[in-house]
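Taking the form predicted alone, here's one chain by itself in structure tokens.
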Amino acid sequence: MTPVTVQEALGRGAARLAAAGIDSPLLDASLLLAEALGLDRSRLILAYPDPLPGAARLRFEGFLERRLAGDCTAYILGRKEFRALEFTVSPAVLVPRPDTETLVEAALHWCKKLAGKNGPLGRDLRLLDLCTGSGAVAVALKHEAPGLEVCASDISPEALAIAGINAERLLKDSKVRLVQSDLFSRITGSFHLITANPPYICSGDLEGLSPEVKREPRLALDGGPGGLDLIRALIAGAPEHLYPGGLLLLEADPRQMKQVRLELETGGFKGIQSYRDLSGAERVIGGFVYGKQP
């Protein structure tokens, strides 16, 4: 192989990804090349003039081939940053996305409104995170509101294993209780707050997704024919697991918000409010329950 510098390899790799129509070719190539070299991205720039070692070049080529074949960068690296925490990910879980930080921020906003003058944020509050996947929402909330008592649940044992790895590594002495459950089927007790980023893509839209998204678990994407099957089930089941005055927060497609609001109203929820993501789109919606449903 003709010797190349780190910078030349980066440029060529980014060009290959761009030619394949990948949205963030330079970012992806930088992350993959840094991984191949065993560096972080900040140190990659300092290595630009250096010749790229043969072993690192072969690793980088392998990473590029996987990316071109449809694997997302997070799966190739085995990790993804969310709320400044580095989460372990695998094809068993949905890759955490910046839009979902809106769900965390909405929950934290409510915790802060209820916070006492003393003690850790979230003290004496019980949180249930359903469809937890990698545990990104549950772990981030426990990290930022250490007083919360957190239970995280998922139907997939493989996803729950990843959530357990993240909780153990990122929370250290703190604990998250993990429960394998199909929504509320194995959930006991009541909670002050329930969060969920459920599957909400219409079944008919799945084939039109990008190649990398189609490699994420269908179980975490498919929301049924109209995309609202799981959301309706969550709204129906939540009142029996919320204390009076408890809050349900759901992530959904912005195009679904009008219908989700109607479902919440029909389900007896009050004080319904939506929360916007960084693009200004409605991404999270929630409401309070003030009594048990009959």
Contents of the next structure:
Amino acid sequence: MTPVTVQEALGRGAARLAAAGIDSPLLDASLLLAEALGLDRSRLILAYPDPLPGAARLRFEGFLERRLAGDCTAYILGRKEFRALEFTVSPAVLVPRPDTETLVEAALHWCKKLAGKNGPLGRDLRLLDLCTGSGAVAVALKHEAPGLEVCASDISPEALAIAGINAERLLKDSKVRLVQSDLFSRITGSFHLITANPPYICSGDLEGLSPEVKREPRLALDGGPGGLDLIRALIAGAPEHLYPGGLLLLEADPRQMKQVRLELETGGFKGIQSYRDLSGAERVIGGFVYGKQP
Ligand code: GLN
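Can you now output the form predicted in complex with glutamine? The one shown was the form predicted alone.
Every component of the complex follows; first up is the chain already shown.
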């Protein structure tokens, strides 16, 4: 093999990814090359003039092959950044999306509104995060509002194991309670706030998704024939598990918002409000439950 510098390898790798139609070829190639070299990505640029060692070259080649075969970069690296925290991910969980930060922000907004003068943000509030997957929403919220008492749940034991790894590593001493449950089936007690990023893609649309998304767990994506099966079940089950004045916050597809709003109204929710994601689309919606003693 003729020797190449780190910069040349990066350029060639990015060109191969671009030729295959991958969206962010330079970002992906630099993340994979930094990993192959055992470097933080921010330090990669300093290594540009250096020759790429043979072992790193082989590792980089292997990563590129996997990326070209349809694995997303997060699965190859085994991690993904969300709310400035590095989450462990595996094919057992959906890769946390920037859009889902909207769900965390909406929940924090509400915690701040309720916050007392003293004590940690979220103090005395109980949060339930359903369909938690990697635990991104639950762990980020506990990290940013340490006063919250957090319970995170998922139907998949494999996903819950990943959520446990993330809670342990990213939260140090503070705890998240993990419960394996099909939505509310094994959830006991009442909460002030329920968050969920449930599966919401129409079953019929799954085949048309990108190869990367198709490698994510179907269980985390398939929302049934109209995409709303899980959302409807969450809206139906939440009042029983919310204290009066409690809030349900859901992520959904922006095209589903009108229908979800209607379902929330029919389910007795008040003060319904939606929140926009980074692209300006309505991505999260929620409402309050009053007057029901759980
Ligand atoms: N946002 C995801 C996607 O569009 C879907 C996540 C979900 O179903 N909860 O790929």
